[in-house]
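Just one chain follows, in the form predicted on its own, and it is written as structure tokens.
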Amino acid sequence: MEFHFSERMLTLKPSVIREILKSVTPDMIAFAAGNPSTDTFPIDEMGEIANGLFADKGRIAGILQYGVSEGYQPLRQLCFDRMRGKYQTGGEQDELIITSGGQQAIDLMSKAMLDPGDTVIVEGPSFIGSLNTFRTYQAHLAAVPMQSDGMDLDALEHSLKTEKNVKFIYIISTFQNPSGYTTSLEKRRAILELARKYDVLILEDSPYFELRYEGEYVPNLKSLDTEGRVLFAGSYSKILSAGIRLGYAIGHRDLIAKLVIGKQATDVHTNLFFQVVAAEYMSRYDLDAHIEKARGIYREKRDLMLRCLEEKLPQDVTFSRPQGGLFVWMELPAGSDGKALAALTVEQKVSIVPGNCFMVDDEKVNPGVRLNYSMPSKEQIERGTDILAACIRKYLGR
């Protein structure tokens, strides 16, 4: 049987990260993953809630039924009230939709806004899952180089001036994946002003912003938005658990209405059972205290990885020092190939993600590598960085 696939699928490649994770064996140290640590999952509390729900025969029957596409109303209200009250994210003109992970919010925004050939301006590097989503809708991707405090503003304005049919700017504003960089408040304001000037939307993807280990909170772009120009995509994957697939989007009610229609044509509604579990958890327990516990776990792992890299790597190999999130971005000397290094490390049972995967032009040699510290144990971080450093020296011929 010969299959004649759609044009949108002909050039689309599988996620390199997903493919790498397929090859991860129990004896491999996974610096390639983006998974939260299972030590941060509130297993006992969620188990207690789930058992209670199943014990209530009258209630569980409704929970196992279809739900509404916008999401379970108590969870929507809890989430919106928390984001608005704690982070000033969401106003009178805004509404919230519960999505199947933060990734679906990105997909629904793309479905609602993109026609083939439209432009999405992205950070370079950027999250591979989002890049592939935009490619699925046959968008033209224009990359703006990342600096340690966010997008290069001159390059951003140049893209806004010269690219055709720019629909939105995609930005991972806090503890960016893969770099770990956070866009400064000054740049957030400037990016919002450029969006106003050139009349484009902003998709703010921020699944890590509550995982801050040092420094001051930087207000979400959405909290600075007075026009309904920003759609904020959030996630419970990193603060409750990834497998429950719960995310949310906050945006102007007219935009959310289109996302709801798009969701009805995709999965009808997000898993209702886990929406109820999440709402019960947020009602019964202290979510902020739980997040603070997760921060403590990740802070120790981040500090250990940064200390190991500082002590073990050659001086001309640089790396980011994120104030939060899950990732460190490492760069080999100019002209090096992170993909070649990844091939060496996997032979030694350490998986890393080469930097070219996060670029619009993923065929071009890139000296970057993404490292994750949330998934491996402390012992694995120690041993894995020994192996990484040895592979780097071998690759560089030292």
Second form
Protein chains: 2
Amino acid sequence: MEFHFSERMLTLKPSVIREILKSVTPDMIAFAAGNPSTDTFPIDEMGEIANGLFADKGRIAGILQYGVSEGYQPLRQLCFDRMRGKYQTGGEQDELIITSGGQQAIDLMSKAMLDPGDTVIVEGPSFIGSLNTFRTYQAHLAAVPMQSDGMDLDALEHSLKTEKNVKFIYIISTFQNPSGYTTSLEKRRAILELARKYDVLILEDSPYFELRYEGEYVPNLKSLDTEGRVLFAGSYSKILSAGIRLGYAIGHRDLIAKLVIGKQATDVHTNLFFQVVAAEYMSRYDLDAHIEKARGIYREKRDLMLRCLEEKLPQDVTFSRPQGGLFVWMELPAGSDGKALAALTVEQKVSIVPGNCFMVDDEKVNPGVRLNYSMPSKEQIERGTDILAACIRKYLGR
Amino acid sequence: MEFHFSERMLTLKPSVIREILKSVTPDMIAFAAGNPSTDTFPIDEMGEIANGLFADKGRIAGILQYGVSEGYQPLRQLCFDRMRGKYQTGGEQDELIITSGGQQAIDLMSKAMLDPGDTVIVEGPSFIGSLNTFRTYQAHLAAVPMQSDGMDLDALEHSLKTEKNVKFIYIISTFQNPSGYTTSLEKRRAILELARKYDVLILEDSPYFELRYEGEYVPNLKSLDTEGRVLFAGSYSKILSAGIRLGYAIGHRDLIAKLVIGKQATDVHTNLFFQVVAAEYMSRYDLDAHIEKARGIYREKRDLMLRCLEEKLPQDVTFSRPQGGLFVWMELPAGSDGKALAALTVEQKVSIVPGNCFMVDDEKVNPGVRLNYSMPSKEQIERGTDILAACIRKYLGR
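Could you switch over to the form predicted in complex with a further copy of the same chain, since the one displayed so far is the form predicted on its own?
To see the whole picture, the full complex is given below, headed by that same chain.
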């Protein structure tokens, strides 16, 4: 049987990371993952809520029935109130849609905006999952080099000037995946101004912004947006559970209306049970206190990871020092190949993601590597960085 | 703020049914829904499983973590074994992917196969949700008139001969939505033969086939398929719960591989918790016995609905007599407008879906109406059909 697949499928490859993760065995140290630590999930509280829901016969029947595509109204309200109240994220003209994970917000925005050949400007490096989503809409991807305080503004303006049919700028504004970098407030303002000047939208993907371990909160781009030019994509994956697939998007009501239509045509609505669980959790427990606890767990792991890298890596191997999130970006000396290093570490049962995966041109040799510290245990971080350092020395011939 | 939406969004309208359902108030009799009856959900058993999962600290942590895009392996296995063992659906070359409801299988198949302008041949009438999904891929839709034993074969061959770039035939083979018709075995064989002759695929959407209340099981098209030409889309919405968004697709491994890549780019994976719940349910309880019980509940409702229509409707108003599923298709005398009737009934607090909604050309006046009998109570069926009959007489001026 020979299949004549759509154009969009011809160039698309399975996510390298998800393929790497499939080969991860329990005895492997997974620096390659992007998973939150299960220690941060409020399991007891979610269990209590779930039990209570199933015990309420009248209520559970409705929860196991079809819901509306916009999402469970109480959760929409709680989530939006919190984002507006605590972070001034979302204005009068905005609405909120519940999505099946943050990834679906990226997909629905793409569905609403992108025709084949349209340009999406992305950070280089950027999250491979989103790059692949844009590719399924046959978008042209234009990468703007990432600096430690966000995109290179001159390169961004150059792209906005020269690329054709730019629909939006895709930016992971805080604790970026994979670099760990946070775009500065100054650059956020400048990026919004450039978006206005060239009349393009901004897709702000921000699944990690509440996982800050030090430094001051930098306002979301969306909270600087008075026109409805920014769609903010948020996620419950890193604060409640990743497996329940729960996220949301905040944007101009006209845009959200299109996302709702798109969602009707993909999965109708998000799992209703866990929308109710999340709403009950937010009503009955202190989400902020829970996030504070998760921050404590991650802060220790980040500190340990950074200390290990500091102590063990050769001087000419650099790495980012993220103030939050899940990732460290490490760079081997210029000309090195992260892929070759990954091949060495995986033999020693340490998985890492080579930097080329996060690039628009993923065939080009890249000296970067993404390291995750949220998933491995402290003991694994210690042992894994020993192995990583040894593999680096071997790779560099020292 | 003015948005420049993608081409696909310009012609797309919100699902009429979902809009109708949003306006449904608790005091309304909903013949418009497509919802299963909550009486058929195994709530106690699912609750017991859920409680058990949350009580198992080691296990629940993994279940709330990210999963793989293909789906939870034990559920894939159980589901596939059952479909192969009980229904001979799925062969050696086939694999199974878990989807976020049956609708997502339709979406992922479209993503894998359709370029703008490609043709999908559909039954006329057909399920509005799927038609809208095909529209989001800018497919050209060619409708083949539906007869009580399936598509008009001459019209189907004419379409296959004359339409350009036909990628697949979309068929709801058993207890079709909205007509309630089942395609006969003879026609299934002929449709598969035509698909072979013109080298197109078949997307067999079959969320209702196990809800048979009388007559003999007609083999799924997929079980007649030796080449891997058919993708079978199944659903747990009508046998376990609709709100959990759980479905599956069975097809040739090369095709499923593309669906997996597509899924990575949309929602990464389906809610893992309820994949585990479904797998546990199938291991620990008797799904067949549960379905038999649901059949009993629905059979009574269908019998009542048909008896009411028989007794109350004018002679020249016809309706289908489905052997299963959730829907009856009613037709007013030629030249009538189902939309006008729906406007009358909704005033009297009975919602119905006018037939034009299910047509490729939904602007054209259509004398049909879809009636659902699974959601309303027996008392509501009695009362609702009184109101329906009165509105029909009023509409026809009698």
